[in-house]
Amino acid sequence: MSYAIETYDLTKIYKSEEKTVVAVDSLNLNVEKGLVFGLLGPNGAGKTTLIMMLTGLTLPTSGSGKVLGYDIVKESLQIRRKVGLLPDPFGFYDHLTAEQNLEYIAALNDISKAERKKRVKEVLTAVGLYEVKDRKVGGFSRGMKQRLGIAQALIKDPELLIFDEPTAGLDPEGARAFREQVGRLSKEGKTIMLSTHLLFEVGPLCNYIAIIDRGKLIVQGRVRELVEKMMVEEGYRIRVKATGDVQTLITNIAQLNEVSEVKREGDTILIKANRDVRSDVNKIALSLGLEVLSLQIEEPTLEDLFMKYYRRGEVAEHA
């Protein structure tokens, strides 16, 4: 198995005269290459501290980790050469143009002068900012600065991209543009890490997630597998639309052993069951001479997953 990110009991403790804060608490993560990985948690969960350790910007108190196979302490320079980071805030020079900012960042990354111009043009074009390359960044909107942030993360053609709260403060159009950009990068085979508490904006992009709170890992896994597990644990919700004597259909469905509840909601029937009973419902409808117009499982959303495991973590914390 080839991992982009792996941590082993990774811990970061901040100490002052007044208090001790465990920002990241014995974290064990394994993220395969090529995934869009969502690091999810409320503000203060330890997400940014984890990113700082993974990119060599702060040292762990204990534990260890690797990024793209490199040790986060001993080989942080190699990591920074292969990782593109979109921090929050962005940290551009407002008195420089978009092009000048990127040329400066390219120089810091030891990109040759001959290659620099080419790379800057490529990434500005990729994020839709080439036409405004000569404008000073101080006059850019939040959305434009965010796109420039993606451009600087791409400048060294990284294997792994890490975006910290990438849609915070963006308008709906800016958030949509970001999601489209991530989709394109994912198709190119990049591994992308999205650290956020704004699940509804970037959550649907993720095919692998880890939920953390107060520095502790609550759950991690492929979204598809977690969704299926949640349906098995909490039951299936199935919506049916059919023509004809719907009340007779409801009565017959209610007699299935696996069905815990069945009721009418508007023009649909809502079924709650401890397994997928769609084939049974279809057979019942056919036997009654009814036409089934639609028969769909309502799958849990990423928000449902987050609340399930986040609440479970809270219960464990106070147990």
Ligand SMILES: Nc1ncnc2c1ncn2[C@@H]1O[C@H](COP(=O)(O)OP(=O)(O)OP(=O)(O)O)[C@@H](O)[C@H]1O
The other form holds:
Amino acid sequence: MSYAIETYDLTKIYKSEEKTVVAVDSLNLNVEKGLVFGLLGPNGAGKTTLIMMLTGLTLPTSGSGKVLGYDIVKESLQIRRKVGLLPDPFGFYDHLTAEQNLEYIAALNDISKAERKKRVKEVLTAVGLYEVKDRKVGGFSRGMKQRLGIAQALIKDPELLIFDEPTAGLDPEGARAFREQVGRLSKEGKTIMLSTHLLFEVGPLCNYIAIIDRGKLIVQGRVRELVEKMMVEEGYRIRVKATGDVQTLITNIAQLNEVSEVKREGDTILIKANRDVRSDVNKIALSLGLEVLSLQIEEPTLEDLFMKYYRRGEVAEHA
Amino acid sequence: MPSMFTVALKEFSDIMKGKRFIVLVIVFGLLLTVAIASVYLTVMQNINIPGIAMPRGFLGRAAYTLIAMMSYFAPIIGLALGFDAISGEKEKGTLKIVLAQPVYRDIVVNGKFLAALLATSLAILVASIANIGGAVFILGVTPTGEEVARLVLFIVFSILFAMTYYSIAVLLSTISKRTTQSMIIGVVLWAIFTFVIPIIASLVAFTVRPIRIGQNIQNMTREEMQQLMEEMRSRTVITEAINSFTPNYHFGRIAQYILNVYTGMAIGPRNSTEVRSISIMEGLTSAWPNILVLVLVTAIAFIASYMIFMRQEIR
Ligand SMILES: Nc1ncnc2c1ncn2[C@@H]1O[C@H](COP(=O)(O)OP(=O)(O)OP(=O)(O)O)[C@@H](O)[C@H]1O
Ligand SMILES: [Mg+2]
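For the form predicted in complex with the named molecule instead of the form predicted on its own, what are the coordinates?
Entire complex below, previous chain first.
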């Protein structure tokens, strides 16, 4: 299996006179190529530090890692050739125009002069900044700078994109455009890593997540598998909407072995069970002559996952 | 593989486009020239001591303003270009963007140094030409071929002097947490080198070798006269020893040797009408240790910032 990102006991310790911070603590990650990978964790969890180690902006204290198969310490130049990074925080040269800033980044990527103009136009158009290409970045709003940051990460046509807090400062329209962009990039076959504590904005994009807290990995895996695992562990939540004698329906469903709880919530019925009992519910309704309007499994959201593992991480920490 | 030239090109055009550079060249290169030249002219007109040889030739008259102007201009241009070199990019967050590209860290420092060298050369050339041109105009004397050669050398060593300050500024900018901090330390250091140490030097000299009260040159014996000379010499030795801790002192020495206005030992018998003249080669030979000091300080400061920057946390 070829991994986009793999780390082995990767650790970063910041030492200063007053204190020692273990920003990343023996992290073992393995993220396959082609995924949209969400690195989730609260403020100070070590997300940015991990990203900086992956891109050669800071050296690990111990452990090792590979990005696109290249060693993060010995081959970081090759990594930076193929990885587009949106750092957090970051800035541009205020006295240069958007276009000039990007042309400089392009030059640093050894993109030929002829090619540069074309690439710059492409990425500026992609983030909706082409109209303002001749304006100095000093006069840009925060969201415009963020868009330019995204454009900058795209300029080298990278295999892997790492976005640190990509939606910080973006308006809803900007955030939506970003999500669409991620979708397109993912379709093109690129691997994308999104680091954030804002679950709502980018969470739904991810098909692989890792949750870290205080530098430690709490859980990682495909979102699908984590969701299924959580449903098995915490039970399935099934919501039914039916017409007719709902009360009888509830009584009958409650008699199913796997059902632990049935209750009425507004004009729907919420079932908690340790198995997917949808077909059973359907049968019961049919036998009672009721019309089922909808019958859905309520999957845990990313937030549910986050809260479950995050809380567990906290408990483990204090135990 | 993108090289330091990519960085140098951008940095150089930044410097040229920025207000800082133009303002400095105009304020210091031109205004300082006018100010110093006018002071100098007043002095020249009012001092006319019979028996003391007046400086001759173009350099003899113009060198003073040139050296005085340059000893302010070069450090300030060096500091101005260097104080935010690294810290500024760290603060703005541009460094992270640059270093996330496939480049080695050293091209940032090297590229900046190269750009600063070019910009400094240009600034010093402009300021010198303004100064020399002004002097030609005011004095009505044109430099001879040999004097031109001396002026060219002077410009070269002025650039070295500016780069000494530039390297010190870059070092400060590398180790400082903030640009304001780096700027304040830079200016304080400049003031110490330019004003404080020379004042301390002469205070120490006069404390160690005080002026004896009641001296009257007119009715001194030959022995007393010699003793007085001896005292003055030892004061000079003390002052120079202390001043040699500043780059400014070494630049001053180089400039004096190169421009043939070295006066340190020129105090001779009263009836001397000869101003000692040394050839360019003699000047270079005598200035050699001072040149070496400036080169070393520049190199050490640069290598230190280079090494610190290479392994530094960039946030
Ligand atoms: N240069 C540094 N020196 C000392 N400590 C640092 C440094 N950089 C980060 N840290 C510490 O390392 C820890 C992890 O920080 P990091 O920025 O990686 O977290 P994060 O998950 O990105 O947080 P956020 O969501 O706020 O961006 C924090 O405790 C932080 O204070
Ligand atoms: Mg962060």
